[in-house]
Structures are given as structure tokens and as C-alpha cells.
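Just the one chain here, laid out as C-alpha cells, in the form predicted alone.
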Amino acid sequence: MSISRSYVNAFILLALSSAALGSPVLAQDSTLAATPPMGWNSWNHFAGRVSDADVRAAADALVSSGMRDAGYIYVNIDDTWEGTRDAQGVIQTNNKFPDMKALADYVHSKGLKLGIYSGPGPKTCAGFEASYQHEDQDAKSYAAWGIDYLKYDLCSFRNIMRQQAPHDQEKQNAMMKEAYEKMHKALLATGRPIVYSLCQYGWDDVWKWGPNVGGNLWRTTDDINDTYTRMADIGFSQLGLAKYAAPGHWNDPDMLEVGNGGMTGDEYRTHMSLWAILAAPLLAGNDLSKMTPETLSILTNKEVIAVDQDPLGKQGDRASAVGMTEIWTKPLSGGAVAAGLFNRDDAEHSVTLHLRDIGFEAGAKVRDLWKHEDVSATHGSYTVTVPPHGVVMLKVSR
């Protein structure tokens, strides 16, 4: 696979303001989620009931769905898949997940790559055991089953962070920050490339160090849910944080809720075209084995897809807002730009998309991502209508 001339000077820029903090960027990170991660995590739906067959059937169903084919690669266990530490301390799993290794073989089998859940507190956020004092032990675990993609919830380590730095905040952000880099290097010791997840909800601006810890991706919000109200707050909060994206480092504003049925078509539109222009990890969290015509076909529109997966590497941000509409661009590699035109009002309205406003002269080439079709920009403009928290997504190009 070729690396492009912009992810190499952007890793550099990163490593060397890295090294400037006095933490460098170990050279695995450059290897590991070039573009954001892509796949599905178990929690949005299954939650706690989540089983070896249910994740076994997800695989089965991203090859069959045609999800694999589109970028959806990583199948990923949240929690309740812990059971209790033998003797020597080594993390055992619980009946649930009778044999590790044989899933994540048959996940693998299949072509794609599984990921785990735990946190740096001793339990994690549904009370199970968690990786605190077993970092090292645990590291080797995922390695030998075969694991590939880490998610570390902060959750009951706030309360060691409560206890030994009471009423000092400064403290308790460095102890977080050593607890994240602490199991950094414990899975670059596996020697096994696994993408490492920050779950600890945006905390103490975690995407200005998250890199400096070894992280591909951090939360920057507390949970979504599958609520247009609660997406839309999560989304458009992300502005002005485009600068701390880069190849290997993301910005993430938690999982997709598409498919599960709490919005509208529209609403999960909005919901897939945010979440590309702000180059975030793409996870479905629905029940694969259910889905519609619809659901299928807004998670695997490949149009959509390409921009999040953009190999430039470029979060995009807000360009303009006026009233309940705003448009939102992301630079695209060859001078390309996406451009999201949204509609947070609850009656429809229309859009206008200057092209000079986003640097392109009359005459440039206007696409429209969900329908895939070439539309007309009139004197250098492009006016459209806007369903009720709905989007009009394009791509301009020269």
C-alpha cells in the first residue's frame, strides 16, 4: 500500500510536536488507522446481552451484507465479556465467550479483525473485571487470542483518581493521562498491532495529548444515543476540533446509531454525512441481521464512505451557519471538497452552497453523494431544498 505524500508530512509534523512534550509518537502508531477506523461495536444494541454467537453472526452478516467490501473491517466486543483473574492474575473470560482465540480465528477467517473492550480502573463501566495493576498481563492476552482493536473506558478509574488527588483536578488529568500510556506500551510490548481506543469522554481536552499516549482515536463527548436530539448536540459540538485529526489520530464522537430505529431516514443521513466530514471512526452499533433496504443502503454508500476514508486525512469543520441550516466542507485529496448542507429546523428549508465561498470558480463539477448523480451549479451557486433535519451532500471538484 502506497502512503501519501500528505500522511507522511503529517505524521512528522505530529511526531515532532510530540517530541517537543517530551513524549514521542512510537513508530507502530504511523502503521495503524491511516484512515478512521471502520466496523461495528456491540454495545448500542446487544449492551450487555452480548454473546460469542452474536458476534460470530455479525461477522457472518458484514461479508454477507456487503459491509466487509465497503471499509467495515473491525467487529468489536464492549463489555460484559470479562470473568474472573485465575490464580496467576491472568483475565479469564466468562461463559458467554467460551473460547477467545477460536473467535477471534473465526473472525479473522472471514477477513475482517476483532476488537475488545476493558479500562485502566479495576472494574469496568458494567462492573466487570477491568485491566487496573494488570495492564502488562492483560496486553498479553489480547495478543496471544489475536486481538486487534483496543476500547479503554475510563469508568471506576475516576475514583482512584478521586481518591488519591482529592479536590486536585491537575493531578487527577496526569494520573489519567499515565494510566492511558501505561497500556499504550503494554500492547506495543505484544509486538501485535492493535488500534488503541481512549474512551474517557473527552476529559481534560483529550485531543490535544491523546496522540502523546499512544491513541488512534478518542472520544470527545459523552454517549450518544438514538435520538436525532442527542446525535445532532454530539455532532455540530465538534466544531473547531479539526486540527487534532490526523492520519492515525481521530477525533471520535462515539458510535453509529444507524439502523436501530429511533430517526428517520433523513436523520441517519445527517447522522452518516457528519460523522464523514468529521473524519470519524465509522462503527455501526445496529442489529446487522435486521436491517432494511434503507439501513444498508445509507451505511454502505460508498460515495459517503470515500470522504470519511479520504486518504488526505483532513477532519472538516463549519463553514457557515445561518439560522437552523449550516454548511459544513472537508477538504478532499486531488482539491476536492465535500460540502454538507444541513437542515437542523424542524420544517424544511433552502440552501444556497456559494463555490467561491469554499474556493471554486463557476463551472466546477457538483456531485450530489445520495443521489449519485452530477447536479448544476448556476452561476456559480447551488441552491437545493433541505428536508427536516435532513442533508444535501456534495462533492465539488475542479
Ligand code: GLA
Given for the second form:
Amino acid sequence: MSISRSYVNAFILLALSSAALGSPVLAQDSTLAATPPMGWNSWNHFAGRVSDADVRAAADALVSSGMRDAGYIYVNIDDTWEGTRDAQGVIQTNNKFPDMKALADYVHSKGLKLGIYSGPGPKTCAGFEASYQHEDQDAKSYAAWGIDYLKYDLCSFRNIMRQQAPHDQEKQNAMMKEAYEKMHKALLATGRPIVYSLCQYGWDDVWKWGPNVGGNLWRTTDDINDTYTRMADIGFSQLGLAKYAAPGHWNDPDMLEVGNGGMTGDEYRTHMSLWAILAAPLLAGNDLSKMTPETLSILTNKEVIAVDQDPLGKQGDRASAVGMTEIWTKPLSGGAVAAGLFNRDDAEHSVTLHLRDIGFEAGAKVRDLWKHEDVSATHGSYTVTVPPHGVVMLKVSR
Ligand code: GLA
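Return one more block: the form predicted in complex with this ligand, after the form predicted alone shown previously.
Time for the whole complex; same chain goes first.
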């Protein structure tokens, strides 16, 4: 057993014994989701149609496109893989997924990890079997299959909350937290490191209690869709959440829509840049086997990905807003700062970044992360024209 593996096991034991003593549940280990998870999820493109073949094709494409090597490691199956339970209550896959263990083996053989989806209610959002009263059994099945990531979606548990605590919001919130903690304990008990993704749309300020129930990430909003309006509504509304993000614990403004066809290149660059500044999980949601060169270049911009994945693990926030333009900044390791100059208007605008506003002197190094070139800010500011719904993404360092 390697040192790091035994350290992880010791940490899990510590977490289990502290859970048994009733103290707060610790995250599974300090290395799980040390930076925001990156990968792919089936929902935004395939929704209820996803099959074993689609997941294998996504895994193949992650490798052949270079996305895996850019950091996209998780291959996450969303809703609609679930079958019924056998006589012992063990969850089965449906006929779109003939053999989940074989699929996990295939995904692992590519140097990738496999994610799955369930929820604390009796049914998932798409009406498939979920984990209510089968949490331990399901966690064991996931571990036995070789699952590395679980997205756990509230959905029909809301009905249970309403039935059991009608008109008592406080009690309902407590039930919700308990349900999330229950699955976390079940995952811990398997001994397999499984990233735990809470999906309950931000209810009851999940960012304040997500870590206490074992969440590595938690959705902060309702669902995204492939329109500029919805993406911008979600992304630019993440004000004030930065202090709740840290290594192992991330705010999740939902998965990427880059490449799904509903936005322009500038809009998708805004999406990717904003998510990087938010230290958001980068879960591509497009059909990876049919990507245009532009889609691939947006998803694999290494300089933008490095902002998202910066080891300091600080989420960015809005620094200023003038009319329909906004500057968002994110502290990076080594004293650098990423700055997104966003234009939310339908017409182009000139935007100026004053270096002293973000703690730098004239002469600091300024780099344009989409053009991949250094730009000049010798007089202490940088002024640039930003296209409609577009962004200029900069990294400033000494
Ligand atoms: C909810 C979630 C989505 C997706 C669907 C699946 O709407 O928020 O991300 O998982 O359920 O049914």
C-alpha cells in the first residue's frame, strides 16, 4: 500500500469514527476534488437518450481530442440509467446500460473516472428509480461497479419533505440535510473515494452547509440551458459566494453548454471564462464525438483552464460594474489575478482595467488568455473593446 493510499484510508477511518461520535462528517479525503472537478456529463446533450455506447464514445473522444490531457477526467452518466430493484432490493441498470461494471472498467482503462446519478427520493427527476431507503445498498453497488463520482438530485424527496413536515420549512430543511448526510455516510462506508455532488438547486443556502454533509460540490441554481440569457443569468448571479468555495468544496453553477449550438463563439467564451473565474466544475455537456474546432479550442484553452484549476482554490467575484460591463477577478497562486472583462450588452463596449484597482502597479505583466499573447499596460491601465455578450480574459502578474 502506498503512503498516500494509507493516508487516505486513515482519513476515511477518522471520518467514520467522528461520524459515529456524532461530530460533523468530514469530507472523504483532502485530495478528493482538491480543484473543481472536470469532465463530461451526459445530460445537457443526450438527456434521457444516453446509452452505454454514448458514454463509451464520450470516453474515447475525451482521449482522442486531448480533453483528458487538458484535465477532463470524469465521465458522468446523468439520469435515466436506472432499472428496477431485484428481490433483495439491489438496484439494476436498464437495458441502455447492460453492464455498468464493464463500462466502468472501459472508462478506467482510458485513464478516466466514471460518475453516476441518483437522488434521496423514491424517484429521480426523470421518474427513474432513486435511492430512498436503499442508500447503503446503492452506495455498495456503486463502489462494486467502480464508480468515482455521484450526483445526488433532490427531486422527489421534496414530496417526502412536504408529506412528513407540511408547512414546516425548518423541519423540511433539516430532513433535506439529513438525507444528503445519509448518502455521504453510505459512500464513506464503502471505503471508495467517490466525489459527492449535491444537486438541490441551492435551496436553503446550500453553500453554508454543503461541506457539513460531505458535499464536494453543490449546485447553486436551477438548471442551465443552452441560451445566452440563462447562462448569463446564472453566471453573473453568483455574487458573494466566493467565500464558500475551497479545495474539496465548490459552488456549482451547473454544467457547461459550450458546443451545444445555442450560443455564439463569443457567448461560449464568456461561459467558459466566467465559470473559470467562479472556480466552477468544468463538466462539458456537448456531444464530444461531433465537436467543431472552435468548440474544442474553447473547452481546451489551457490558460483559461489554469484559472479554474488554480491550486489556491479561491473563487472569484465581481470587482466592478459600469453599465452593462462587469469586471470579475479571481486571486491566483503566486500573487497573480485573473480578470474577466465582460460585456453583457448587445453592442460592443470599451472596457478599462485599472491595475491599481486590483492591487498592481503600472508595468505589471498583463496577458490575454484567449489571444494567448501579452498586452501592454505600461501606463497602469488596459483599455480594450469587448464584443457584444463577449469577454476579454486577462491574467495580471508581477
Ligand atoms: C435535474 C437536474 C439536472 C439533471 C436532471 C435529470 O433537473 O438539475 O441537472 O440531472 O434533473 O433528470
